[in-house]
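One chain is shown next in structure tokens, namely the form predicted on its own.
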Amino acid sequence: MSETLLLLDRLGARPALFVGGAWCEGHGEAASVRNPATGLEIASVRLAGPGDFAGAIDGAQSAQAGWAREPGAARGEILKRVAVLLAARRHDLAEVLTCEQGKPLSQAAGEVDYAASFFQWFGEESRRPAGRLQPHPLRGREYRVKPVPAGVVGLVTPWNFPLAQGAKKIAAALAAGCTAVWKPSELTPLVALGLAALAKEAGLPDGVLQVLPALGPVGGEALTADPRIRVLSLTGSTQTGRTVVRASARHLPRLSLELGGNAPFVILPDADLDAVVPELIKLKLLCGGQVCVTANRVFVPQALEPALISRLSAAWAGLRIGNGLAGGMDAGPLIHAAACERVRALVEGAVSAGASVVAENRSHESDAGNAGGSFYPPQVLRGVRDDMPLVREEIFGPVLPLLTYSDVEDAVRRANATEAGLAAYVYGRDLSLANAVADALEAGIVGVNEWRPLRAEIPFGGTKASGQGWEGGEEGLREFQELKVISSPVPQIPGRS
């Protein structure tokens, strides 16, 4: 047994599906989860099938109406415990996660600690959702509007962020009252086992949480089929989510989509770039750059550009690159081979077109252990142009492309010049300005001088292609209810008029 497996183990869970509270075989086909650092194998699970899904969504059936009857608070606590378990367990789900995904070890436990937050987060909600009572223009009538649990749900999320991306969506969907059937991806289902085992631990009852790892279309099709989903959450690419809006079409479940992201950073010509360059860094190499929130184009004012490149250049040299479960590590590897050759085949492409690479770092090359690993070289271009591939779309992986500019408007412009509109990021000292900038971008959320805006208690969501609906805050309860009006007569005292 792997060390990985042993991992698991302690958390009481199995590479497995997790279907009514219990460890069971899937009947499709056979994943192998592989080390991205290494290239070896360190789990091999049987994906869930068509059938699996179909029982997982009886099962949640049939536990929806007593989830849904428990009070708000009560539900409240469960989730409260799984954040506390969450937290007890730091280590070794860090562990697991980056064994399958590939972050650093340092990240990863940062992912626990922000998914343990949207458990607390919500399990404080929970208690909170209140209707209200409105006028009716009949006497003796009112309405009562009260929110109620949609139903059984389905939830899909990717492999960049495997334990936060469920977390933020199952903790939303119990404290609402409804059940869930989660499909994490085949890459990445070890740390979401990982987080069912512990769901169970905390006193979730049976069937509230299904965990069924399987193939995207698989899933896809399982969940969108059935007319007993009636909320579909999806994390993932544009194109998978214009996919999933046709499959839906056949019942109309609600959709929440959190899609891609092309997130300019804006640099304004009075920023500070000693403060802006390592905040840049943090930011596009946190997960080696697959996040669809990253820093994807960055506009530097042109008199600037020599400066930033200087600084890059010299932070750049002291990265270390490599195997995420040693020390210190800046990055590790992108999640398989075929990424790498997407992110060098844009760079490639750039670089043909005109652009030039002026600072790069390969120093995982030093360590022999990396060499059956997945690495892509961090990477910092110049000469970029808004019509290359590069910039028009989603990176994900540790390049950045610098785009010079004259002016604020035309940065701003060029800025919006995309169909994405999920995250930007602005940084100035002229704090006016850099909210002017922030106000005129088009994203969902915007970052003024600060690298990481996202947290559990304020709603996040895309504009454009990047998606619709909310994750986080008192928002994300909500899309996972219903509004229910009741008109009815108002209680008298028998007798008086």
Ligand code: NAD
Given for the second form:
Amino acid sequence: MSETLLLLDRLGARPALFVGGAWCEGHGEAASVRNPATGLEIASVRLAGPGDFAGAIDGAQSAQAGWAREPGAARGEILKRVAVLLAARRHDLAEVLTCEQGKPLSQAAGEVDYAASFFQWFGEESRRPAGRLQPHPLRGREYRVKPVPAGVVGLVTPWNFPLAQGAKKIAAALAAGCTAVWKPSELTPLVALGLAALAKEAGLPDGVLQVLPALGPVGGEALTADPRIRVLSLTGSTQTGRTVVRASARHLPRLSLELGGNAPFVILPDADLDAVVPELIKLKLLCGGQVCVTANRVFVPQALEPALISRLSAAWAGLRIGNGLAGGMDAGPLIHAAACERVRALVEGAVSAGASVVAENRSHESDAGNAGGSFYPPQVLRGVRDDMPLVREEIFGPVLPLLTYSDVEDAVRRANATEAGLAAYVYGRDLSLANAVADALEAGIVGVNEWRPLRAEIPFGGTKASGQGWEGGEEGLREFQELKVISSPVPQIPGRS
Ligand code: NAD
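Provide the structure of the form predicted in complex with the named molecule, given the form predicted on its own shown above.
Full complex below, order starting with the chain above.
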């Protein structure tokens, strides 16, 4: 048994499907889960096939009415217990996460905390949804407007934050009184299964959360072909989002889509570069740049570019890239070799069109143990133009392309010239200007002098092709509720006029 499977065992989980509160073998193909830092297999999981989804939806449907009848406060207590258990098993979960995803252990532990914050938040929100009485225009009648659970929901999540992306959706759906069938990424199923075990330990009734690692098209087809799935919440690429929208035309579940980004990072002329550079680097290296809200395009005033490059180059030289399990790493490997090849092709394309690499860090090469891993050296490029695929597409790697501008108006126009509208960042000393730029940027969330504005307390979602719907905040729970209006006679004491 691999070290990772021993950890999983300690969490009470198995490399299998979690259906009806028990572990079972899938009927799909076997997937090899590999540590991206070594390329070695850490687990093999028989994935779910179409029949497994049908059975899981049956179970979630049977559990639905009972779970919905529980008072919101009682549902919330269970969710808050999950938050406590996540904190208690933080280290084991983080290690599983690092082994299957690759991010440094400190970032993985941060992801566990972030996941726990959603269980805590929605555990509290669970008691709050209230309806209202609405006056009726006819005498003797009234309207009752009630939020009700949407029903059974399908949740699909990616490999970059395999615990937190699930936590955001599961906590909100369960708080709303829905039962859920969760399809985590086939590349990172283990930490998801660890969460399932903790949910059971926290007292979640069997069938309320079913976890089925599966290939994307298998899970997507099963969840969109079944009319009992009333909300389908996907976090993934915009391309997958489009596929799911088309497939959903059959039964029209409500869609909640958290899709790709192409975030601009706008450095204003009065920005303090000494403050900007460490935050820009943390943002770019989080999860090796494989983050929907990472800085994909850095807009810098022409006059500041030399100073920015000099500071970035100095910091770049000290970065430590390697196996995330070794302490003190700034970044780990990318998810697999194909991801490295994709990033390399984008960079080579930019260089052959006139850009140049002005900083690179190959520190992973100093450890022979990293030879089998999918490492990509962090790079800074200058001479990049807006029409290059490097900045038109999501890079999803540790590469910072610098785009210079001469006036702020122009920077805003170019920052908005993308189909994506997920996150944006503005750094400057004059807060009036920085906030005006933030207002003008087309994005679901903007960090003004802040590199990580996402929190459980606020709604997060994309505009334009970055998606629809919200996660977090009060709004996150409403994604999983329907509003029901009952028009009825006002109660009367018999004989009273
Ligand atoms: P992906 O779209 O390939 O996969 C995401 C999930 O969708 C996986 O579970 C996958 O198996 C599944 N999937 C694939 N094809 C499917 C189909 N036909 N039907 C249903 N499900 C299918 O994305 P990825 O490579 O895992 O993740 C990276 C992408 O996710 C990036 O574009 C990133 O920006 C985006 N992302 C967005 C957010 C956000 O909050 N907006 C957060 C994280 C990642």
